[in-house]
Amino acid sequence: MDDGRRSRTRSDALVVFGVTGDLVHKMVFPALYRMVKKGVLDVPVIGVASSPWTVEELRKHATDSIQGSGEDVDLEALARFLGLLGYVGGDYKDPGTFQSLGKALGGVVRPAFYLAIPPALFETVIRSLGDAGLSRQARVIVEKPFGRDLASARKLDDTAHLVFPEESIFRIDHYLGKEAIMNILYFRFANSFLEPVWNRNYVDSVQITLAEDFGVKGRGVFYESAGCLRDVVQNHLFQIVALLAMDPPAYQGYEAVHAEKAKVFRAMRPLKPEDLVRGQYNGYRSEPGVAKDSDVETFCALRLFIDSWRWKDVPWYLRSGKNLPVSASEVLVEMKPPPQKLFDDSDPPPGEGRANYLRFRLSPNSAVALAARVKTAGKEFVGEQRELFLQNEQRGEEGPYERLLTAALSGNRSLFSREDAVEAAWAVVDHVLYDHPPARPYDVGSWGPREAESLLGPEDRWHNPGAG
């Protein structure tokens, strides 16, 4: 899907901001290389922090985190990539490390200016870029979260549409540049026996499950500054239920997709503390930079609504946390019995879920499974439960950060926020960041705290996903 009525200028630098910091370490380096090595990027990159580092020091940095990614290393694509790094040095609210910036750029006509550094120093970074006249026919790429809530969202797009237009503003959210997110996309709009089916006549409740085995891993200073709404259901499952929710896209194109995501945004009904559930594994309060009486969610879990025609009252039960049993994404899709009870075990035993499902699981693989009853050899009407299992893994995906660099550099908005659908989306946690009820405590291996059934309706229970 493309919308050919957008200019694809391609850019002729990527800027770096927070090239030092480990998510660049871990995840943008082997995605420039990847990117390289497929003959995607061979414009010149420009790594700036605040740290002094030499040019030779960067490379090293980057050979370090390809080498110890897991890729196959292709000695001579890493030394194409190694080739294309430069370096500027400097704190970012000196006009010096912008004007030096500058002079690094050159000739460079068209930049992209990736700002992977903490948000706090996205406003400063973006009105220093204006002020040296560095913003002129360039794009910039910014790391989630777009904001804290939905004052900060505004005066942060305020401040970016100040130097960038909107359609030069690339808001990242990795999540959507997951293969096994798109194919939610693909499988609900290119296959004809969904559509009918897919609403609230037929469709009883929908969760969302997005389960980590780990605990903050030594980031304790910037969990005490998100917590689990923030970092991971604002955002990540957020965008997963406008994929399932969205009404089909008038035309072939990303901005009709866009158009029917923001609508969803602003159908969900605001939520209320009664809707949510917090909670903080036993001890994550002794994780370095917590702070001993902190209050930060770890595991959230609520319950959401859809006030619009196709999901009028259907429940969405969403789900994420830390130190689970296993690292796991699915949606379930549950769908209501048949209207009569033709057959005494058409339905599976109380409290284990619907005999009619659709199954994503997203990660750590990418499968589709349907779930019916079928009848077992013999006389007697009795059935058993079985799965429709389509594999979806493939050899040698594009990553979500090669995808998305990729697509930012030829100005491909698609996968990309926009800023009313940011806005919308923080507008419904909005409330219940600052009014919320406190964090339970649970055990690190659990599914969370008990307090978590209670938003279920009476004849639901959560699906917990398996490890394989």
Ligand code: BG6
Given for the second form:
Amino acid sequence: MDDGRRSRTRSDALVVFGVTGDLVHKMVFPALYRMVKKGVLDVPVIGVASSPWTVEELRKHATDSIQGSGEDVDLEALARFLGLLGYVGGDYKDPGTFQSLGKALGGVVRPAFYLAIPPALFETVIRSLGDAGLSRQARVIVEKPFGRDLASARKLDDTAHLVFPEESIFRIDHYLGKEAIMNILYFRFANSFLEPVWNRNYVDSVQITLAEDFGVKGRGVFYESAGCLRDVVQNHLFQIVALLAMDPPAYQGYEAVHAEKAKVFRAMRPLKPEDLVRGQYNGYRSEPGVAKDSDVETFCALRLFIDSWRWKDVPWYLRSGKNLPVSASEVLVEMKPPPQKLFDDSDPPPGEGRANYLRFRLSPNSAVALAARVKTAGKEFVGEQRELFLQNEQRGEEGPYERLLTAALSGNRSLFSREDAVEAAWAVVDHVLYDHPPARPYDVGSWGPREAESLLGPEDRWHNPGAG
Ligand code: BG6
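Give me the form predicted in complex with the ligand now, not the form predicted on its own.
Below, the chain from earlier opens the complete complex, with every other chain and molecule after it.
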């Protein structure tokens, strides 16, 4: 699926702001290296950061990152990648840094600027690119979180639009580049059997869990300014909700998908404090960079409603947390149970197989499974619930950063978030960002605070994904 535009120009350089940072080391260098290896990246890659590094130091740093990423390194491709690298060091607040960048760009006409920097610096860098005359025909790729609430997202959009037209702004949510998440869209609309039941008449509830079995991993300073709701719920989890909840796009082309997703965000009922349980793992306050009396949540569970014709009154239970028992993410779409209890085992306790469900496993492996009851051999009419696997573990997938950066460099906006959708998603959480219950403590390795149970209806249970 394409974004529908016929002619797109390719960027002729990639400028990576924040090139000495963690994100670039962990995700971006390996992605760029793979792009070079595949032959889709052959333009200069200029790193920018405040450290006074030489290009040699940057090359060494990039080499460490790629060798540490666990893949077999092709030395010829690595050399080609390192040969594309350049470096400009300087303070982002100093106009001189942007003049040096202009010189380093030389004859480049259509650079793509990738801001892998703390969100507080986005506006400074965007304005400076404009002031230095570097933004003409350029693209800007912005990492999440895009804003920290509705007002700041709007302000950031306004600033960005002073310098770049909307069609040159690429807001990254790396979840949109994940194979298993792209498959939700495909699975829903490449099949016809789902559509008749994919609504309030047949679906009882939807659950999405994004669990991680590690803590903030040295990102305490960032996490203190974000918390789980801003870090993964307003973006990653909401994007998954939108793909599951959207109406069929009216025509082929990504503009139609964007339009339907934006309608879902608009139809989400703004969250109230009672829709939310916040948790904090024991020990979080001793992490480097974390306040001793921090109330920032490392766990978040919420109950969401989408007030559309299709989804009215169906609860969407979303949950994410650090230091939970496993690292795994799953969606469970639970259907209503049969209206009559005809068999001896027709009324198993909640969570024990009474209702059919569709399960999308999103990570660490991907799967799509449909659960249904089947009779056990014997004279009794009793049975058990079994899962039919429609897809189980697809390997060899392209990583999300590789996919998204390749798309951005060629101007393909399909997998990026649109301004109206990002703002509508902020509007849903805006109130509870500031008015919320205190974070409840939970033990490392548990499924979060017990209070999360209170969000569920009497017949519902949290579905805890297995380690797999
Ligand atoms: C990032 C968050 O956006 O997503 C992290 O900042 C989180 O806190 C990560 O761990 C999860 O992404 P993935 O791809 O590992 O599921």
